[in-house]
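Just the one chain here, laid out as structure tokens, in the form predicted alone.
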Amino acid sequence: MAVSEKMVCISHSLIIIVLIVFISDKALCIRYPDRIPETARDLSDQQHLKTAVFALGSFWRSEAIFGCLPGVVRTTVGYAGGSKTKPEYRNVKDHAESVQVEYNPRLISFKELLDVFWSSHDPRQVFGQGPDVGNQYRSIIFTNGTEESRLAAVSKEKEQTRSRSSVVTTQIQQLGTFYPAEPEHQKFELKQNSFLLHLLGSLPEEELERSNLATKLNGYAAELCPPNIQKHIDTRINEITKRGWPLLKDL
């Protein structure tokens, strides 16, 4: 074979090798989003989101309770209601374990969130909830503005009328600073389920905390979704696993 022909063969071989390396590298770098790209309507909805904060016992369970509700976009656990700056899980001082709920008021109202709040814990229990005893587990509705304070007061009175033999101990408090809890406490119920985490594509911690899908699956993992939503998610998961374990991108 002539030298020029050898050079051509070597050149072609190098091109093929470079292409293989390039394609392989790209394959390793593929990131599967946890949701479809935001449309103009999605962005518009994001601009209209509101935030509510509640304390109703352990924030692991509280986050799961609100995560599956239609209209709830994302949830974050943290600390609120106290005076300490930058509280920590092992040193919350006078703060209460709380959940911040970001929601679309076009799909769910603050009043409806209040209904879920009352039905999801015992507002008459003093100094804790169930087996969780301590001031950090007290019951609080945090409000932003006069209208939310009014709705909270009306709902508390309604709850009190259910039984006059015991006092509703829930506090209604103007929201000050909400301090997000440490990463290991976010989406806690979901993190106990490796199967669901794999379906999400093993998202990095920061993406997991902000993910709308993770928010819903956190409630699903704890079996705290409304029955119809729990059943819907069951069906979606069964569908995709039958197809050979593709990633879950929407519900």
Given for the second form:
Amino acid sequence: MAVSEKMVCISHSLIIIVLIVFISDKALCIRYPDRIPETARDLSDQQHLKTAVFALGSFWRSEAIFGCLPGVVRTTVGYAGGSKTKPEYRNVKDHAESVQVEYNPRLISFKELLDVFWSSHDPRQVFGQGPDVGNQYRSIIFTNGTEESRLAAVSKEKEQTRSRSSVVTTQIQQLGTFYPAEPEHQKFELKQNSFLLHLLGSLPEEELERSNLATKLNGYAAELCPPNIQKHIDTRINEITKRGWPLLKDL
Ligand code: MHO
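Could I see the form predicted in complex with S-oxymethionine (MHO) next, after the form predicted alone?
Shown next: the complete complex, the earlier chain at its head.
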């Protein structure tokens, strides 16, 4: 074979290889659309995040209430306020079911979280919340330092004034250890909805627990987002299902 023929042959082979790589890459993209690289996207904000912990009844519901507020990045359910080390769902002892809220203070303040706390449960109920009876459902604002304690006390006084004769039972406590609850209790409301789980790309448990989208969708699944947010998510989901695109990438 002449040198020029060899060159043509090599360049044809190269084109074919490039084409194969290109086509197989496209095929893979069609079958397995990429998941949202949430961690990379949120990285710059992570450094500025703050954490707040509240107890206001069943932690399934508490997590859903805070999850879809603008500025809330992540929620985790757990046990706090007691003395038992390593509490479990079936053995919480003196702890209260709680939710840990990670939030961006540039977008939502501790004071605004307190407003949501008060408006989302009945702090006058003794030894339970709604239909749930027991000490683990008591109402607590956990604080981290004097400024938060002050804000919590002021908001409790306001609430007491509104409640007139009935006593606001909410405790204000410096946060000790927050013990995350078992995986089956994390994003509990979302896990009841296989359609929404599917839209997220059936994330593995660890990713689901840290995912900002899952945090929001957990609130949406329980229909506990503020009405405008509930509606916004409805619209986004409708768009996606109409387009036939299988994954929800952001909200
Ligand atoms: N009423 C709820 C309480 C659940 S909870 C996480 C139930 O279905 O048992 O404590």
